[in-house]
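First, one chain by itself: the form predicted alone, in structure tokens.
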Amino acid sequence: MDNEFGDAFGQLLADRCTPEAVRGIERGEGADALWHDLVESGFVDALVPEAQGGAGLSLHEVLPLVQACGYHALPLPFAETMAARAVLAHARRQWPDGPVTLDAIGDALPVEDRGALHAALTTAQIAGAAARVLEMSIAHAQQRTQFGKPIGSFQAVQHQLSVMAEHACAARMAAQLSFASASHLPDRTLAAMGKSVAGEAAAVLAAGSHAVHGAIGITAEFDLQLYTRRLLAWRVQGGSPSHWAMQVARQWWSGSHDRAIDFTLERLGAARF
């Protein structure tokens, strides 16, 4: 991943959140051991101020952690718990033990900011899962043969993969935009822009990867469905891509810019990478 935090957290998930472990948790088997390891790693308090026992990191510094959740199809709300603990810590409130969703924030954050935070988290997880789905599709195209050749040598499949790569890159940039903040909260407009782009990319990646894999991709035994199910769920969680695009448009209309490009450039200038 993109920094030392991401590398360490990614290795932890690679060891503990295997596809077999994901399937076990989805079947209802206990997730306590995995959650214990995540808490013991200390990353769950990465956004909590140092004075309250956390690492005091900003949102853009924890982006690799949230992307790793998507890349490994983590079936636990680690990202939401990390964000909820930070919000409650900044509000001088105690947070509950165990995994929580953003509902645990209550009135500690305005509804608009909570929506933007949720959009940013799902955008980053989409970016992580998109990268994994693209890797799996390229590997399958190199291994699967038809008429004595890898299917990746056929122009139609190459075109499919190039479209997927374009959208995986767009999702990654959308996540960077959504997390471009020096605090524990995202900019509302940038989070809306990011979710509208990542949501569109999620649909393209899910459809494209299943087209490359063929029928095997939808079987329960094959890992691809672990990621594409999440891509399609995250795409609409907290609002569809058109919903977030409309949020961006409303903020433009309520401002002083006549041209959308001027509004967009001003908001991008506010990003803190």
The other form holds:
Amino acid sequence: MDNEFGDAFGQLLADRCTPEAVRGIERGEGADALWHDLVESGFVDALVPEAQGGAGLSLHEVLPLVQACGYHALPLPFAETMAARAVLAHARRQWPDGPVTLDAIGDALPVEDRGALHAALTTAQIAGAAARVLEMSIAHAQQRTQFGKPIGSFQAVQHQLSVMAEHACAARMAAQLSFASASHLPDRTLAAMGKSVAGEAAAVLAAGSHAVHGAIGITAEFDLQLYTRRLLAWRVQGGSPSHWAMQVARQWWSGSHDRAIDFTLERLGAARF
Amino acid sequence: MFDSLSLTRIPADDEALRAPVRAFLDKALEGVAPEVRARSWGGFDAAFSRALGERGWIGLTLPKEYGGGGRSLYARFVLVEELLRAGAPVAAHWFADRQSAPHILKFGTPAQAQFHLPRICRGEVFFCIGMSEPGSGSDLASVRTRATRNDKGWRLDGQKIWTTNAHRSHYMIALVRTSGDAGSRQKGLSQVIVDLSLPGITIRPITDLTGDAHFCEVFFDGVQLTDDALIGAEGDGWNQVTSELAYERSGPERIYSSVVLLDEWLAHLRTRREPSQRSLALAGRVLSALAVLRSLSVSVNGRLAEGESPIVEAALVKDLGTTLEQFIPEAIADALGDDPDATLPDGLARTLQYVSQIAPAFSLRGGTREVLRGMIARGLGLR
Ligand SMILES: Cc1cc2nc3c(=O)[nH]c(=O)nc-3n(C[C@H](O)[C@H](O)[C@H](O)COP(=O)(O)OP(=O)(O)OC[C@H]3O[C@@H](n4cnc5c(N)ncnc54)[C@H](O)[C@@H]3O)c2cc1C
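Would you generate the structure of this protein in the form predicted in complex with the partner chain, following the form predicted alone above?
The next block holds the full complex; its first chain is the one shown before.
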């Protein structure tokens, strides 16, 4: 699932989308320079067919890019623009220059597919940000001392971090399922399942990382908030965990399987990776 | 972090095992009540195990020369998933199939393998796992049962507890002290294969809160073991037991313990014209969690198939899995109790009662939640 484009794009964001750069853009200092670099890199057309000047990749190949957006708290709709361009290209429509949201898709896609796409994009960004806050929390727990020891040596703190790791891992797998498609669009059920799980994980990671960090974590000055604010936003953007759980249940209801494993296996069978 | 757990495909020829296994199980378990099927890998039926053995479905991954199937761990995953889906009574051969047989293959002598594995594969011989003792649960390295060398081999004294199926098994692989004392911890531990028919062994079943008696106390009083009872190297017991636990903790049985209940409840929802929004949201939540967990479980299986020993990953998936297993009865009970005047189908009511009562065991057996979280923390570099 990890690949070279992911590494290259991650490096670009590590260099250019630093916490200071994120804060600058959030203060309204302009994002043109960063956007320009992202466009120059060519990744924004990754999903556009080759015949139309893109890289012709499929969704499962661009997962590392979208996860990287979450990992670096990219304050620009890169993933949305990449997806919208692909949809418009496949519909043989023009796409606007510059960053767009999924609204740019208009009627080029059935609403169900657009919803699934939105869910998949937020799921992958949750997975990226979850990995980031887990890393930050572990580092903090190793370095901050109280009672003469690193707080990470206290069992209650260790267990909290272990649970966060479990949910970060679940979010990562949820993202892989959401993106397990050989086209530019996710499978609707896998995207719904993925967002239902990742949305829950987002809450665990945001709450857990703040608990481990103590007061410093809720300051504006400390970087943690750049990621946790986004985790909570992505949790509901594109549909909350309950919303997507309902979609999964409706698909179960309208299908023919009573046994949970049969339904799950049938839907997992749609994964392409 | 844990980047090795990636979406993993079960090869098509292993997946192909599903259909014949399912066809066999549909027939074999026809009409069996759901509260009986809910016991699944706690349900003991020697004849059923032998029937599986006849079909080559025990020891699937063992080499053919030892009577095994020579198949991959993926094939075994498919087989086990089908057994759990159906709620098959697999306890008789389960422990030998899952861990004792691979363990003997890995650490045993060719003679031990030649002696035990073909019998295990035929479903004739059952094993139990002798790790826990009254004073040694989570702190397994403190075991006191001792094997002392003598001129005939080893003399065994001590006590095991919570030994699942000891009263119906032929052999136990026991973790024992062969040198030092409880203070020596991981040093001086070894594993021995104990023939449970030997004189000096007393086995007492313990009844659980549901009325079942699946685990036991086992007493060893001057039991004389032959020289070849030792499995692996003397003093290497701790390493061996740790590698055994990766098998014990990674399988689909750590995510599917409540799946028969889930299926009964889903079937019940289907009989409603319009299930409540709350029930649907719960169903969707659980089905989504299962899809992700199952993918994680396949992926741990893939690591094992590659010859790795993903101990931390297995602990992580087990903890996530048993959390869902325990959530299912609690949440279903709450959803059904939404309508206190409705009468439940008998099968559903009995299955819910059984699974709710036994659910605490899900996060104890195979290592407690707290112990697993400690292992994960070590994997994170915190210990
Ligand atoms: C259904 C069932 C089947 C079993 N089958 C077998 C079997 O076949 N063979 C076998 O050998 N064993 C078996 N066991 C035993 C099982 O492995 C033990 O129950 C388990 O290892 C815990 O040990 P304990 O019960 O002595 O609890 P304890 O170790 O006393 O633990 C009690 C509580 O204290 C917590 N605790 C203990 N130490 C720590 C610590 N350092 N930090 C934080 N919390 C801690 C535990 O997490 C738990 O919550 C079985 C258990 C069950 C429930």
